[in-house]
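The data below hold one chain only, encoded as structure tokens and taken in the form predicted alone.
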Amino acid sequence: MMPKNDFCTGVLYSHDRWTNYWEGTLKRDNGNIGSVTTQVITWVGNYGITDKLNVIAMLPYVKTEASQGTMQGMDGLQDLTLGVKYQAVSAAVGSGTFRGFVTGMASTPLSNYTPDFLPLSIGLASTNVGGRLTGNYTWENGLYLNVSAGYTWRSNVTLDRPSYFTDGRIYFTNEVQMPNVFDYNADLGYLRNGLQLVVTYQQQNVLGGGDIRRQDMPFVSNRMNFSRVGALVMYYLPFHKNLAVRAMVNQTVAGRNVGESTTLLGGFLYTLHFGAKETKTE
């Protein structure tokens, strides 16, 4: 949480890459394509309107490309993302604290990306409304722990063609319903003198959806479904107490319709502090 009037901004960058994907449940190679790699831009920003009630904004660019064959590479803006957090809770338990939070959020492309090009486009083109619950306990000596759950209602997506076929039928229309998603993750991590060290899980269901055909591409609804472990540390500059740097990686280790990719990121974060300074009197 940001305290009252303190905004943090910043810039990350990640590179995603994968060769090897689930084809459904079945976990091959596909040499047309050899391996895809995303690049992501994202800026970052969340402001502390009270010391419990925070704003959010995200913005990406991607850009795709595969190392075979004759498919291009896509690149744009994605999606805006925008969201609220709230801390609802907040009490002594034992020898350490517990905090419970509430987030909502809502994103929406920004550009005109067709998300009928998987693996290679940069997003699935939906409007997306989510709501998260999220509990976390602080020991004394610096170790925490996160238990967060969420809920995503996707809108349909438009495509560039009258009809599509996906989950054993054909559909006469350019709309597609996309399936919503439920998504929980468990963080155990340490946060003390500017340092934080934290080991990830990360589960996305989505719920409903067909699996990529045999020898086909990609579908926008197919059931994304992923696994993933992670690490991540963070370190706020002893020189410049405002300024963090941030690296993390990922990897993905059980899924049906995605990559089994692994995920590198790094970029720093600058706190900015707007309150009111106080003024002394004679």
Contents of the next structure:
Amino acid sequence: MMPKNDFCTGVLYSHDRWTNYWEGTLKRDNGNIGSVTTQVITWVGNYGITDKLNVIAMLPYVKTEASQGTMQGMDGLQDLTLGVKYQAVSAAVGSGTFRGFVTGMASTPLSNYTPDFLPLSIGLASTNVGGRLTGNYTWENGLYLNVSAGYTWRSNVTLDRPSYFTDGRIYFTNEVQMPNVFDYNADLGYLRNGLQLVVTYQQQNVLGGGDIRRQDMPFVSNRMNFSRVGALVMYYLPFHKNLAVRAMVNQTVAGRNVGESTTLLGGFLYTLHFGAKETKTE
Amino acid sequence: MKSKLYFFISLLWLSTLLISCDKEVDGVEELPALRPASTDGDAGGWQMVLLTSPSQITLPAPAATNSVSYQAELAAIKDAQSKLTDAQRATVQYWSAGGTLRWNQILRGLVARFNLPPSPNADGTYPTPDAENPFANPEFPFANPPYSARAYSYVSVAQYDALKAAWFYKSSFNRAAPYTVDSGVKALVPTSDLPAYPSEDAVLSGVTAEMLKILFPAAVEEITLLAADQRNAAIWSGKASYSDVSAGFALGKAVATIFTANSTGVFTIPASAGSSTTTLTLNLATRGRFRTDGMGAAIGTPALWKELQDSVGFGDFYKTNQQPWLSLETPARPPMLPNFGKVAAWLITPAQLVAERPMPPPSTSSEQMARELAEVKSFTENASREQIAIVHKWADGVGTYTPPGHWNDIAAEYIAQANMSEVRAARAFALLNMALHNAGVGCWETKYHYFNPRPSQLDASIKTWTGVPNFPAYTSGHSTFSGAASSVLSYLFPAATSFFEREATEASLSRLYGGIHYRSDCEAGLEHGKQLASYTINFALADGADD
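Form predicted together with the partner chain, following the form predicted alone:
Complete assembly follows, chain above in first position.
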């Protein structure tokens, strides 16, 4: 959590690449796309309204590309996410502290991109509203465990075509029902002296949707499930303690209707102190 | 602190409002119950397409309505109506929209379901869908645009001929519908003076199911269940009796058999080593058009694919700096149905088809081709959002109902609004789909005559906004299909001519915007399609339906 009147903002770059993907549950490669690379530059901001209430914003610019075949890559401004995070519980438990957070998020596309050119579309184009519960236990020595679960409602999306086939039948409409999403993750981290080290596990389950059929194209409402593991390092630079650098690696280890992707992320975050107390301490 | 919490809760609540909680998409084309403006009582005299006459199949006369057997049928209807479940009422309502329209929707769904190319084998070859083993991977068929154009046409033409035969017997025997004969039978659908024997719903059930079962054998369960629903709905609705339905069902199946008879009566018994091949022989008449139209050879052979690859078969045209087509897929896939251009067309002779073939495309080494290639590249690099939407609106690629299906989709809306009788609706679909099939045959004949490469083959830096089809570029299939369809629909619904022409032009240009066709492919295709459609329209002008 950001303390009251602190504003943390930064820019993150990520590079995601996959060659194999799961066509339904069948893992395969495809010579007509080769490897699909998705690069994202994301602006993030996090402001402390109070010590217990933060607002969060994210805005990514996405660029996709296939290494083989003839398909065009796409690029553009994707979805603006706004969120509110509230620390509902904080209590000393044993030798450490337990904290509980409630987060509400909403996102919507900021550009009129098409979600109907997967795997090269820059997003799925639905407007989403999500809620998340997070529990954090931090030991005195700086070790912590974070467990969180979220549920995301997704609005229907509109295609540029008058019919489509998915999940075993044809639909004579351009409107696609987007199943909702459940996800959970667990992070084991260490935070001490401006150094943060985390290993992560993330699981997403789409609560409905069809599989990609044999040799078919992916579709926006497919059941895109995945399990991902990752590691993150964040370091507050000693020569300028308001500036932090962040690096992360993620690997999809199991999935359905998604790529077996490896993601590298790097970026910096800068904290601005707008509060009155800041002027006297620093 | 409390106020912060309220702020947070109201933010969540507000954002939930952005999304309607009821997001169910049923995606079913809603159709009202059919109320034909005319019964088209003279349709038994309209020109047949394949049948020699409406009485080619002799239908026995029905029992009189005061006979004991018919009275028992009426009692059975009344009994069934007294026990109808909600599901049965829904079935009646579904089919009340008209069997021709409903089966067209079902057919579009089947095409989309089976429109998947075989995935490659580990060794880089491709398996071939096998009609004798349709459930295996790859499933049979691969309902690509030529396959589906032919499928739409066979279903529509067989339905149309079968209904004309039905109308012939309806007016011959003039047996009224059960709800007219007996006031105790409820009419659960709009009533009509159309005679009930044979039942048009049962005719459609029989003829359509027989055609679909050979076109989409892996969907046999769904097809037979739907066909049975349609026959039941005819009885439950009070519009047909058991004997109306049985006669109609038999007539429908008999008409389908004229199209599909698959035997000269000789079955080969392969020999094992050391013995000679024997045969099992029956004494049957000729095979149907469906079996002898050349589709069996359309896929070609490895020898033909090799010959095409080496462009041996292309004579002088390919001796002068002309690059032949190559598959852009990885691994390279044999070209789609190279002999489809030799498949029989409807009401056009092979010689006429060749005579209608467009002039050659610009040579791949010509200045004009360089200009057209540059235009394609410019469209792909500078595509507007609107142009990408047009590309995707008309892409109709893998997993869709194909361009012929898209034009059936467009036509269905106009047919549904026109309050046509079943037989007139069937005529509309038959005319449209004969022209679409002819467009497919003519276009494929042209494609494999000139064997012209796609833009991305001549310039690998051209990246496309839709998949590159695995067959030669000249002429554009979408353009040919669209030119043919818009011409036939303009004949059927002249008030909407400008709309159909606008859609056809947009469909045609979508392939240029998408980066998979040169402008000359699109323009020549659109013109070719219109030209081929004139044969179908000339048939329609003289078939007796407009009198």
